[in-house]
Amino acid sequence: MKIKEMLEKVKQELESAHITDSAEAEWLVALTLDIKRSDVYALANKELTISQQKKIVAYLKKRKKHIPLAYIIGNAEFFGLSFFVNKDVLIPRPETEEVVSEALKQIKPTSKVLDIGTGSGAIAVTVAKKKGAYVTAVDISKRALKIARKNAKNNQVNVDFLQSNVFSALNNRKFDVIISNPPYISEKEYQSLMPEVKDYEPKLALVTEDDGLKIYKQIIKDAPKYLNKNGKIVLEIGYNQGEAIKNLLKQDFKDIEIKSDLQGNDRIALASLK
């Protein structure tokens, strides 16, 4: 069977499972064969080996159950870097790349940076790789930290990983920049999420109380104790949380900005310590 024939088969099978984005089929074939998505059509007439066909079909069966492709492959790309992912960590999102882009503008090679709720380590590893800064990353989940350490090693960076409920394990450490992509989805919103997210990604990393604001309140309230003079905070926020986050920041922070993502939704909160 040629690649183009397999691609058509995968598209039809995915459509039968109500997965209609044609890019899904292209990614599944490309990632299985370890080629670029853009090369799928360039190599359309190449014959697949029996082994390759079996591998694609095996992945296809899992994808039809709405298991996220990144979990099937065990890999996700973030900021041009490769990250191992499984059900213990969220799959890094393109929107979070936008958050990191803003954070990198605030970070120098000499900066001390804290990443709260590191998950796969995508933010922490990227900051360490791109800036060479001293990065500490915390997460409440031991399993997530295991994945994050693996990703730091694979990307050849040093990050200090600690199991911590927000600031609980940090004692008197001080940082120049605090970054966080915490859980910010309410229980009500969670029930309406697509099955790829609701049925497979870790709920602990997605959902929190108080209409998704609980962890923000904790971070913003305690952050001043852990920030150096002129310290910065960079938060990923939900699409409708900009005003609420701005109000939380007003007491101890200045130069507050709420920035939209490429879709026009509230996504990034930036502020400096007063």
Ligand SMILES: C[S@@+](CC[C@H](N)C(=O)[O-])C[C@H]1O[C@@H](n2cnc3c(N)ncnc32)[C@H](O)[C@@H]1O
Second form
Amino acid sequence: MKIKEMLEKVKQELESAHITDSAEAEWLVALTLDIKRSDVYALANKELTISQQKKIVAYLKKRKKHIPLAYIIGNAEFFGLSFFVNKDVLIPRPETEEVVSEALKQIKPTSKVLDIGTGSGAIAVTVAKKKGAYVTAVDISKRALKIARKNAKNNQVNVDFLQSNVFSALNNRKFDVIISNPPYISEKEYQSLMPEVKDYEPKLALVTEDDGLKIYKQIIKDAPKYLNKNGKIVLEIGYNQGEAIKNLLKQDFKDIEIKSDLQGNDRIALASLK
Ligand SMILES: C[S@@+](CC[C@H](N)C(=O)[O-])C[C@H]1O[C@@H](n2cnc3c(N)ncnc32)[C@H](O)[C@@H]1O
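Moving from the form predicted alone to the form predicted together with the named molecule:
All chains and molecules follow, beginning with the one already shown.
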């Protein structure tokens, strides 16, 4: 079978499972063959080996059950770096790359940085890799921390990982910059998410109480104790949470900015300790 024939088969089978974005088929074939997505058409007449065909068909079977491709292949790209992912961690999102870009502007190679809710380690590992800063990362999930440690090792960076409920394990440590992409979806919003997210990504990484504000409230209330003078906070926020976050920040923080992502939605909150 040629690549172009396989591509057509994959497209049709995905459509039958209501997965209609044609890029999905291209990604599935490209990632299985370890080629660029753009090369799928350039190599369209290339014959697939039997083992390549078997691998594509096995992945297709999983994808038709709406398992996200990143979990099927066990890999997600984030900020040009490669991260192992499985069902114990959220698949890092492109919006979070924008949060990291903003955070990097606040970080020097000598900065002490804390990532709260590190998941796959995407934020912590990227900051350590790009800035060489001293990075501590916490998560309440032991299983997520195992993956994050593996990703730090694979990307050859040192990050101090700790199991912690927000700040609970940090004693009297202090940081220059606190970054967090915490769970921020309400139970009600969660019910309307696509099956790829709702059925496969960890609920602990997505949902929290208080209309999605619970963890922000914990972080913002205690952050002053854990920040050095002139310390900064950088939060990923939900598209409808800008006002609420601004209100939470204004007691102890100044220079509060709510920035939009490339889709035009509120996505990043930045502030400095008063
Ligand atoms: C939205 S995910 C973010 C993962 C990763 N930082 C990213 O941006 O891709 C939120 C993470 O927060 C963790 N988490 C949830 N509640 C927490 C808590 N109370 N304390 C620390 N981490 C928590 C979850 O286990 C999950 O890994």
